[in-house]
Amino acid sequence: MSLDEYTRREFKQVGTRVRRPDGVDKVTGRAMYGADATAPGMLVGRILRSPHAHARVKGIDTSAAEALKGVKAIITGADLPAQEDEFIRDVQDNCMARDKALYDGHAVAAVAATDAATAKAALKLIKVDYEVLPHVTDVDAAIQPGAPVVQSGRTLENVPAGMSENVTSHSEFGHGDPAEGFARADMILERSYRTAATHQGYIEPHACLASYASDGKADLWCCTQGQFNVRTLCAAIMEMEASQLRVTASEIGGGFGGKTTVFIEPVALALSRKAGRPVKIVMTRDEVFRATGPTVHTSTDVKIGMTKDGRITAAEATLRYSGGAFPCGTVDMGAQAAFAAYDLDHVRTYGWNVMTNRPKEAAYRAPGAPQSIYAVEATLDELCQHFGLDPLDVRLKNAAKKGTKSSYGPTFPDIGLTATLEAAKAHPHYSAPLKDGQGRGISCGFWFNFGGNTCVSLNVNTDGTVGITEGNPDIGGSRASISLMAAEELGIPYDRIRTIVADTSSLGYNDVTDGSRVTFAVGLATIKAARDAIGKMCGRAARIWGIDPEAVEWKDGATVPAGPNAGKFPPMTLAEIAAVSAETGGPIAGHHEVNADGAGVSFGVHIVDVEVDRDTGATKVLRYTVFQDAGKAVHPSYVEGQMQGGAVQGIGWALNEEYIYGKDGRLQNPGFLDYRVPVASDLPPIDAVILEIPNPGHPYGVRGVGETGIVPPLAAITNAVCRSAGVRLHELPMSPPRVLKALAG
């Protein structure tokens, strides 16, 4: 289908704002979250965590705890089998330390007891013999030769000799000759930036219930963004066959990428196996902050050359990302994304992954991109100020478009960046007057989007309703979008469809709900499954009418003869065909499985107005507008919510949120009292402007929208603050003390 055909298509249900299918359950308390799961004979699990940032575990004495009445099982790292696979070993070692505790909060033992009070008392009776080791929690300090080594032997061959052992990998992307491009610039600006680690801030802590039976089969209920991934990781750690472990995903009280791995699930399974009873573990908020993945914290150098009329002649960036105490690949995505919004002849990015004594990093929407693009967009804004150029005009002049060789390699197909920038420039917000002391900032944003492994089953019930079984937890409205696409394809009302999320034993493998993949990939599979069912229903009608199946077509929810030569028969609706399915061949179902590609990249532009209080250093956000290309907004309200949510999280990241470590390497603010996320009074109304530049890789033109929204805010707010304050800041968050320091010079 051509882009013109996409544009001309008139949707009847896709694009409407239907009622969310989970709304009533969630507002009435009926929805089942991770901590709501129970089982007969259930035990309470609790985890003992290291009070040291780095320490050798010389011995663990559990005898006194084991003797406590009500204690049914205790495990340490020795109870989990040694893993040969490096990735699985890292996941396991993060769940339970072996020889060394690598960060403050690292699990070293776990207890299962008959009640919470007993489990808590048992933890106090466990004696751990620690040898405290030197630690390092800062990425720039960790990269220096002579820094305390977090883990030895983790450095890949592409890291030059002589660097700290904490540097585990190096990546490089780009094309052209930056030196040649810089020689043509009227000005070359070099800046260095730092961003703090931030947490996803989900309201629901991690929770799970594990039941390991004597026959070797196990069930696990947990809050997760991907039950199949949980099964894969836990089965490997427990040395089980995947078929013997069934994982059921609960409703999820927020994830944002932070629930794409496991932290407590293997521990609960090991305790259940040892105790012979179900074990439930629910993290405290302190544990969530100290022991689950925040973002990387970063240090970045950017160099951009520009002509006086605003053309970027060359660009370079060096990114140093710390993913905590284990190697991670987030810096690669940051390096690829850094200059992706621009059409550049000469560009190069370098990425370095560095270990520190911090918790293992987890995804936080668009992992790695907000930090690198923040540095690029802030530098670009400073160049615009130097030359007195309009920042949107400069971005339009340099914007990537169809045919641009991206900074990370591929050549872009049809993309919506130019249209998004033009929409931002034409919006009343951009031309609205500012008062004295106020500042306006803008930024572009980019994310790759993914497809991945997806499986969907669609069952046509005899009463004419349809049940869809898919394998991805709904973290952003996917049940509604999937039902809408099925309704559109089948030609039946939305409320005649119910979409459920299956457990791992009920459906083929599905990748994690991440990468902005679900509405794209599961939607694609749902459309294909619906078409599979439609083909079968056409066959049933052909049998009833006594004509060839090829002579029947589907139109507006019913079979009709394909033309006058096929005969004259009244339309048979889906409900009519379903009602006689038992007499025409049996149940009717559609199915589709795919490793989807063609997700299509996504761009966004944010405009924000702020006012800095020069006496306190506090920043007030006055107005915020988000522009983003959704390809096709299947459920516009959910799309707007994703865009607004990214802006809100970006406001917190830019102005207040950060992990603060003391000299002892311990986290100083493991709770929402001291780790300050935005509340309603911190926020202005956030306008969301949806653009629809169809993605040719999807039957309805859909692009993922879940992650791009968090990429521009860091730079947009920085640029607004700097223009309001009249000084440039180069570190996030721009908390009041940092702003006051910058104002003081």
Contents of the next structure:
Amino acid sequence: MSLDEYTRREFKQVGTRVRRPDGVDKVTGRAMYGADATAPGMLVGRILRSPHAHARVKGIDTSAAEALKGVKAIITGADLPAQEDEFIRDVQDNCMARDKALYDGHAVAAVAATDAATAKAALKLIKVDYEVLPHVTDVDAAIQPGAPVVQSGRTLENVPAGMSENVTSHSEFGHGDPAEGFARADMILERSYRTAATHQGYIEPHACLASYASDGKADLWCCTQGQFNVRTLCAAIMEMEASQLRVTASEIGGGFGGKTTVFIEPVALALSRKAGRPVKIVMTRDEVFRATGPTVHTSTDVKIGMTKDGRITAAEATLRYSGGAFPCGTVDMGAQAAFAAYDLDHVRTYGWNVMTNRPKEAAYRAPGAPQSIYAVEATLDELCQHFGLDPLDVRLKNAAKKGTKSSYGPTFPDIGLTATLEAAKAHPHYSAPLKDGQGRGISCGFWFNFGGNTCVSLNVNTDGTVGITEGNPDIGGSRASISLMAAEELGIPYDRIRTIVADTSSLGYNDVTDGSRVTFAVGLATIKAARDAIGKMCGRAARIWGIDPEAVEWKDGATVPAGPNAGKFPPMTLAEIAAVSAETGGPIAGHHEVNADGAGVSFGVHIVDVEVDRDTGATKVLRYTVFQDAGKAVHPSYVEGQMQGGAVQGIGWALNEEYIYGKDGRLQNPGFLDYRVPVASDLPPIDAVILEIPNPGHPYGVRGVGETGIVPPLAAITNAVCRSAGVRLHELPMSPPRVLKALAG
Amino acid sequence: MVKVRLWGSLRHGADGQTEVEVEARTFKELLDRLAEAYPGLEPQIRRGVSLSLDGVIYREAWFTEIGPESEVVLMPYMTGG
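Return the form predicted together with the partner chain of this protein as a structure block, the form predicted alone having already been given.
Every chain and every other molecule in the complex is listed next, the one we just looked at coming first.
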């Protein structure tokens, strides 16, 4: 992909707020979610989970459960194959423990029975002989030499000798000589921060239905962010050929990165194979919290040097992330993102991944970036307070721009950070007066955005309508955006296009819906598939008119002669060409397959006003404004929704959400009563200001928007709380007890 | 010859360097030459890397052409949510 894809144009449909195609289905209950799938003869699957944070599984006796009437199959780790590939082995071992239970909630056995009550009774009859082992659930404890070892032999070659075996990888990024830069600073501030693990908090629990036939073919219906990835993982675990496993993605009730892997799908397939009947598994909320992936929990040290006029002279950060009981690369993303917003001569970040007895991390919106940028942006704010400088001015003074050598290596092409900061500074929110006791905070945010493997088919129907088949579950409005881009390119009304999400047997491979990639990459493939179809329609018109195909062009949804020398013919619309397609060569379709690159990085700036109740420690969010460079906003309502949703999840992360472990290593709050996500009454309206700085890597200038919005809230709220309460907290969440403790000194 | 910037923790696999030169015209050739010239980099290349070429990040794309003046930065394989 190149950076010359973009051509400036006047849009007729892209950028409008058309009706969402899934709206009626979702408000009437017609939409089919993961738990809605059924099949004749279906069994109920249930999973037995470890009550211990760390234990050797010495033996599992399933005989009494097998003897229970109605039980049709039981599996344990012994029913799944040994895997050579380390990545697949980790995914499989996380779905079903082999010789050790690595965290509270780790699956150790599963049952398929004729009904839920029988399955539940059978779980109680399974006897697991555990040898309880010492555990460690905190990243700072786990990195210490002598800490209980979660898994042995997982350390990469880049980790220095002598460290705990829990340390699996090390990374370092940056340039210049920080020591030289610090020597030029008027003040050097060093601070340490911690962030809790948080869950993506999707409302729909994981659910799937597996049907494995006696001839070795299987079908799987599940809620997922990527049916093709589910097929890859499950086919490897089940030792199947990809062609024999068809995976269909349901509508999805939220994912945010947490549904980019598998937890129950291979278990359901293995049970179905053993029972010879379809098996459905639906997780409880308790299981979702205990056994699916939250984000990493982290501990970070930051050191920033600044002159008294606000120029950063050097910056360093050391990040310690734990992605649970398995190796995890998220710290690399955090270390690259930490200082990406700034133009620095001397910068260095160091990342360490550390295993703990917690569930295996799954991605969560901009994985790794919110935590590291929180630490950087909070430290920066403290320096601004020290020097009495305006925090937006300081960020503008240091902002990365075109030609800046980024803190993670590449030189930035055109980027939108300065424009975003300037928009924030000019917005009425930034200059609005505050009352006594209220505080205002700001923060920058950054995310990379990706493209990836994408495949789109576009079929022109004989009645002049168009069907689009794409392969990414629609989480944030992609069906509307894809239809809009096709409508724009084809020159036909949006309502004449229907986009559907295909199963894995109906389309070529598509990467997961992640990395803010779908509107960018699938949109790009859709535009090119439309151009492919347009080329074919021009060819049909040329034959009808008896002129060269090169003498025909596409304009406003119709073929027209290209210039006066091509001849005089009335335009043929898409519908007219489609109506005679059988007579002119058969069905008309366009296709495009690509591994898209050129997604373009994205920056955001958030402003938040809060008021801390000094008696209760509770923080009230009073006003919130999000500024983000979206490239071209294809459907502005969805873009605003992404920006608002990211802010809300970040508010929860900053103020209340956390995985709390007891001394026994068990999760203390696996439910929404004790794990508190923000609800509507906690929140003010969130204003979203979209900046449209075209991405040169996309024909319409589109960038991803799904992830950047969760990055700034952590520090923005920290900085606002500090200015409201007069005390600065260095740990998230800033829950009322923690705020009260800080106020008490 | 193409200058390739490595991230800091790869220097242990590249004789202590964070910038190396190899003869390569494409992404694939670059990875092959790096692994040949610096066997210590091979485990990371096998696990996965991204490549930034003149500021655009590529996750795969073997046949992406690299010019002699291109800015080439090796990066960890990018993942998202």
